[in-house]
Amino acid sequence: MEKENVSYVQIHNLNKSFAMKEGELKVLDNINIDIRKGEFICILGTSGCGKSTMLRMLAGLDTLYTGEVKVDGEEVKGPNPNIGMIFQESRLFPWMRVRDNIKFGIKKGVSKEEQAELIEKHIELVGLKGFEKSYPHQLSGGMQQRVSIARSLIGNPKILLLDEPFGALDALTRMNMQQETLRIWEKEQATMILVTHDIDEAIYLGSRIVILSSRPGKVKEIIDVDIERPRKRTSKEFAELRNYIYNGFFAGMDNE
């Protein structure tokens, strides 16, 4: 998957605080990140470090900050159809079947014939053939997240934001969903930005890993993951990078 060397997403001098009874609570402190088109970026940090807050700013869901957040040269001022977001909970409509949940993500102005083709394509893309008429409660957690991914991708976003989407899944399902996400990333060529507190997940998925400190979140290091894909979690290179990240940034901390 080829990537352009120009900056596509720009986060410059980003600061975020919340007003509390006890005073101002600073969440993000002078964040600077440049992301190339087509990259898979993992933002790694402990709970409360501001990584999900940053994702909300990129999605245009939070515009109360100082600094600069731009996508393709344009300032993010609100929700944008070219930016999709997947949350930890699948957030599907429980009264809708799989195909109708996915259909909800289609942009306006698409003919019924095109809609049917898009729905079919994305059902196949996320491996849900045969479950088109199922309701969310009839699906496993991993399958529900597949529906969420399809619903986000069907609008053809240029950027997909993932807010710990596999955090509630069991270990084996989580690894399977990581593999599926990589397959979709390579096929769709979208820029993906995932926040996680899981070191292995960040190494397995990321082109680069942005490590944030505990609150207030600051960029401690940005690591290029120079491990050939497909990556083996048991490889020497994988273990060496895991040890470097853990010992350098999280040893002695509650990494949850």
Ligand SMILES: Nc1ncnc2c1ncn2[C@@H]1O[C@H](COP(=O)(O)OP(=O)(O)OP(=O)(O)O)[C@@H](O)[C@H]1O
Second form
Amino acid sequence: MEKENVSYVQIHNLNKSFAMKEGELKVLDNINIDIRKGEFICILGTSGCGKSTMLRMLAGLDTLYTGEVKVDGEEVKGPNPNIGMIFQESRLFPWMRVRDNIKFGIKKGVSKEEQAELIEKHIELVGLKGFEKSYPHQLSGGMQQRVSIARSLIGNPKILLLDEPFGALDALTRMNMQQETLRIWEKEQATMILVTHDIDEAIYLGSRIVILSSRPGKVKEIIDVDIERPRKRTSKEFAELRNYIYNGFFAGMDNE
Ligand SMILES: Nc1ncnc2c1ncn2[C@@H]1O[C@H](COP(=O)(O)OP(=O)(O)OP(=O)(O)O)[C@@H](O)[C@H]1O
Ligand SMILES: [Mg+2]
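Now show me the form predicted in complex with the ligand, since the one above was the form predicted on its own.
Okay, now the whole complex, with that chain kicking things off.
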């Protein structure tokens, strides 16, 4: 019972520096974020503020830091099948068909029949029916990214980390992918942590938005997004929050 109140992902007093020839480069400065199960957290910050560095720590890909990074009460010590990560570029195996790329994400010990069912389900989930036999180069960027999402989801991770997953896509495809990701989030009830430097993306997706300052990244504010879903980018509330975030944190950067 008590567990209900405990945060699912805990980032406490997290500090990270890289040792450089010229001395220490401080990248993350005393970060504190508590994330509840099933939340969609968007981490918003400018280029170089330490967003990817922080996600790598959550994924267990970098363990050289001070402070605490815990998932479900346990310290993250290395990569873990319960934590999936989607990178900016799709990172598919170019020599494997869609089906096999997705199959690659299945955990060990799953029977052949179950595997086939899982693959079918996930191809449908990301809307790629009919493309099972295609190779990555035969797909558009958005479709490739959907294969990546399916490959990550098929292992049934409890947490999905997304590092600017739609950064390379055109505006329309990007909006489609955002919608698709929300649909999957609602259906799978996963906890998602997405990094972006796009204010609209953060408002459209996030249950909460964590705003980081530029390097070293510090938490400037954590905003509850109280706009009802499905959210409309043209609505007044959306525009108000966009203005608040832009004026409060990013204005003045235009001329840099
Ligand atoms: N392995 C490394 N060694 C040294 N410095 C690094 C290393 N990785 C990242 N950095 C530095 O840490 C800072 C933060 O990098 P990071 O990739 O986390 O930024 P980011 O917020 O993800 O930026 P972007 O939005 O451009 O992806 C940058 O100044 C970068 O040069
Ligand atoms: Mg990055």
